[in-house]
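Let's start with one chain on its own, the form predicted on its own, as C-alpha cells.
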Amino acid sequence: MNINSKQLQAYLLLLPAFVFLVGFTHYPALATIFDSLMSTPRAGRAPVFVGLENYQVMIEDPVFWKSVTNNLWFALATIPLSMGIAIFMALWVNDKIAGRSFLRMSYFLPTVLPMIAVANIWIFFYTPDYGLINQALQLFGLKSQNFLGNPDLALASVTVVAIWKEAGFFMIFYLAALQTLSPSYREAAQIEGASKWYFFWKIQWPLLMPTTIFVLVNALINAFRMVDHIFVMTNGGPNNASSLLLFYLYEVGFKFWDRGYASALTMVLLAILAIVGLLQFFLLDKRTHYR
C-alpha cells in the first residue's frame, strides 16, 4: 500500500487522539473483560482463571438484581420526566416574556451547582420533622415523613433530585434548537390560524427530533452512571432500597475490594451502554429527519 505525504500527515495528526483512545478506552475495556474471568488477587495469592464463575455469582446475587431493578425504575422515571419538563421550560423561555433571562438562569442554575452541594441541599429539604418539605406537609395537617430513611420513599426521593437537576441541563439543548428554527414557520402557522399545540406537534416537535435523540441518549447514560447523589444522600439504603448499579459496582470494587466480581459488574454496565449506542445509530437515527 502506497501512502503519500498528505495521507501520512493525516495519520500523524490522528496519532495522539488514537493513542489516548486506545489507552483510556479500548485497553481498559479489554482488561476488564480479562479481569472478569479471573479470581480476585489476595495477599500472597495471585489471580487464577475461573471462567464464568464471577458471572454465576452475579446471577445468584440478590443485591445485584435489586440494584438492576432500582436502576430500571430510576431510568423509567427520570428520562421521560426530565425531558418533558425540559421541553416545557424551553418553549416557555423561548417566547418573549417578562423576566426571560432570569427564568433561563434559574432553570439552568441546578446544572452548574456541584453535585455534592445539590445532594446536601436536598438532604436539608428531606430532613424529618424540620425539613422544608416536612414543614410544608405539616402546614396541611399531613404526617411528617422520613423520606431518605423509608425504603418505600428513598429511591423516589433521589429520583426527584435527579429530575430537578437534569431538566435544566436538557432545557439548554432544546432552547438552542428552538432558536435555530426559522421564524417563518411560526408566521405561516399564525396566518393559517393554527393553535400553539398544533404548531408544536406538527412543526416544532419533528424538527426537534435530532436534539431529542441526543438528549435521550445522554439521559439514558446519566441514568446508569448515577452514583454521587446515592453516595451522599442514602448510601444505597435503607436495605439496598436506593442502591443503583454503578453504586453497587463501587461498593464491590472499592469497599469490598473484590476486583473479579466488580469487573463482571462493569461488563454488564458496558453492555447496557453499548446497547444504548447501537440503538441510537441503527434505529433512532434512521427515523430522524435532518435539515
Second form
Amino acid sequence: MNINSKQLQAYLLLLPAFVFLVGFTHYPALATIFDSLMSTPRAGRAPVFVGLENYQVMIEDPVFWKSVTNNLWFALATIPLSMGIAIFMALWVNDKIAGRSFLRMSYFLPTVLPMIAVANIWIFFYTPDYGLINQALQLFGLKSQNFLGNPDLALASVTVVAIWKEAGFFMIFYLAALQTLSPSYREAAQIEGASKWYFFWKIQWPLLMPTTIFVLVNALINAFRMVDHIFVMTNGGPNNASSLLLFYLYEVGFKFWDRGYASALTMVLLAILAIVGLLQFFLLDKRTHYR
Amino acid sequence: MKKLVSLASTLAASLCVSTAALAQTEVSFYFPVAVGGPVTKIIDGYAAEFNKENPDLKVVPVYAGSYQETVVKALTAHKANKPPAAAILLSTDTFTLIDEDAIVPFDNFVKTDEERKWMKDFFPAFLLNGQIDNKTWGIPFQRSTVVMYWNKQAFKEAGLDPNTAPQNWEQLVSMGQKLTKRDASGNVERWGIQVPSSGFPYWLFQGFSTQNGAILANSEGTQVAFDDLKVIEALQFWVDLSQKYKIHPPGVVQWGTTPADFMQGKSAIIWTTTGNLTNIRKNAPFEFGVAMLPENVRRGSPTGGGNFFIFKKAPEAEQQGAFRFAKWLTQPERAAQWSIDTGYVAVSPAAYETQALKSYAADFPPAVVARDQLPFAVAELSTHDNQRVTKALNDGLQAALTGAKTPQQAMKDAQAEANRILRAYR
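Taking the form predicted on its own as the starting point, write out the structure of the form predicted in complex with the partner chain.
Whole complex next, starting from this chain.
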C-alpha cells in the first residue's frame, strides 16, 4: 500500500479515537454476541457453547416479556409527552417575557440534578397520605394513593419522573434551534397578520424538523436506557410491574451473575437501538428539510 | 544545571517515599452504607486508628455504595483478578461468594488458642449464615434483626397501655384496630401497623414465617419451603392485616419511607431493622418503645446485615492483614461503640459486658432489645444462586400483597421457580 505522509498523519490523528471506539464499542459488542451463545462460567466450570439456548430461555421467561412490554409503554408515554412539553416550554421562554432567565433555569434544572438524589426525593412526593402529591389530591377531596406500591400505578409513576427530567433537557435543543431562526420570518408573518398558531405550524415547526429528529432519536434511546430511577424508587416492583429492559438486564448480569443470559438480553437491547439508528438514517433523515 | 539537580533530588525523594510505602502492606477494604448516620466517617476513623496501632499495615477503606453495589464491585474486581483484600457484604451472599470461588474461610487463619476463642465468642445466631460445610466464611460485623417500634403517644391516645407492645398476633390485630385512626370521610390518618415490602420483602416476611414455625431454606442452601402450609398461613396473615382487618396500608409499602412514616405519626407500629434505632431516637418527636416481634406459635426474627469476608485472590500478606483488621474491628470495646453509634447489634456477648454499652443500655433500654431477641433468631434466607431464588420469593410476596395472586398461588409459583433454579445444586 502506498500511503503518503499526509494520509499517514490523518490516520495517526484518528488513531486515538479509533482505539477507544474499538475498545469500548466494537469489541464489547462482538464479545457480547459470542458470550450470548455460551453458557455462564462458574467457578470450576468453564463456559461451553450452547448455541441459541440463552435465547430459548428468554422466549420462555415471563419477566423478560413483562420488562419488554413495560418498556414499550414507557417509551410510548415518555417520548411524545416529553417532546411536546419541551416544545411548549421552549416557545414560551423564547418570547420576551418577564423572568425569562429564571424560567429557563427552572426548566433546565431537573437535567443537572443527580438523578439518584432526585429519585429519593420523588419517593417522598409519592408517599401515601402525607406525600406532596397525595396532599394535593386530598385537597381536592380525592383518595390518597399508594403510587409506587400499586402495580397499576407504579410504572406510570416512574414515567412521570422520566418526563419531568427529559422535557427540560430537550427544551434546551428546541430553544437553541428557535434562536437560530431568522427574525425576518416572524416580522413577515406579523405583517401578513398570521395567527400565532399558524406561524408555529407553517413556519417554525417545519424549520425545527432537524432538531425534532435529533431529539426523537435521543428520546427513543433514553427510553430504553432508563434505569436509575427504577433502582431507587421501585426496584422493578411490585412483582415486576415497573421492571424495564435495562433494569432486568442489570439484575440478570450483576445480581444473578448469569453472563450468558445477560449477553443475550444485551443483544436484544442492541438490536432495538440499532433499529432506532437505522430508522433515523434511512427514513426520517430523507424527509427532513435541512437548510 | 540547577534545575536538573533539583529535579534529581525530587525524584530521589519520591523514590524514598515509595520504598517506605512498599514496606507497608496495603489492605483495601470495601464497605457499604445501609443505615442512616455518619457511617463513612466512623469507618474511616477506625481505619486510621488501626493503621496507627499497626504501622506495618495500611487499611484503605473504600465506600462502595449500597450492599448490592458493593457486592457487584467486589465480585467484578474478583473476576478481573484484582479483588479487595476484604469487604463487608451481605451474609446471605456467602453461597454466591463460595460458588464464585471468591473468598477464603477464616479457619485458614485461625492458629492460636486466643484466635479460636475469638471465633467462638460471637453470638451463635450471627454465625449461622456464615458457616457452611463446617467452615466459617464470614465474620459478623454490622448485624441486625427486625424489631418492632411503637409510638407511646399514639398508644395513650388509643386508650392502650403505652408501656406494653403487642406480644402476639392476636394482640397485634386488636391493638392495631384501636390504633388505626380514620377521619370523617374514611381516609386513614394513622395506620395501626406497617411492615415494609419494597426492595427485600422476604426479610420482613421471615418475621411472620418464623413466628408461624416455618424455616424457609435448609442449611445446605439447596432446598426451600415456600409452599409449606405454615409459610402460606404466615403470608395470609400479612395480607389479612391490610385486606381483612384494614389496619395496614394496602399494596407494597416502601422500605425507605417507613421510618419517616413512623416519625410523622402516620403509623403507630412499624417493623424495621434495629439499624434504624439511632436515627429514630434522634428524630422522633414523641416517646417510642422498641420490642421484640410478636409471637404466634413461637417468637422469631431473621438476623440480617453484613459479614466481614476475605478474598481468595488477594495476596497472602494482604489476607493476613485483613484477618488482623477483622479481629481488631470485632473486639468487645469497638463492637460496643459501633453498636452505640449506629444501632446495629454488637456481635458478641462480651461487648454487652463493656462499661460503655452497659451504661448506654441503662440509659436507653431499647438498645438491648435486638440482643434479647437473638435466642429466637433464625438464619436469613440464603441459598445457592441466592439473589435469583430470593427474587422468586419477593415477586410472590408482592403479588400476594397487591392482590394479584392468592397467598397460596403466589407461594406455589415461587416454589416452582426456586426448584427450577436450585436443581443444578442438588
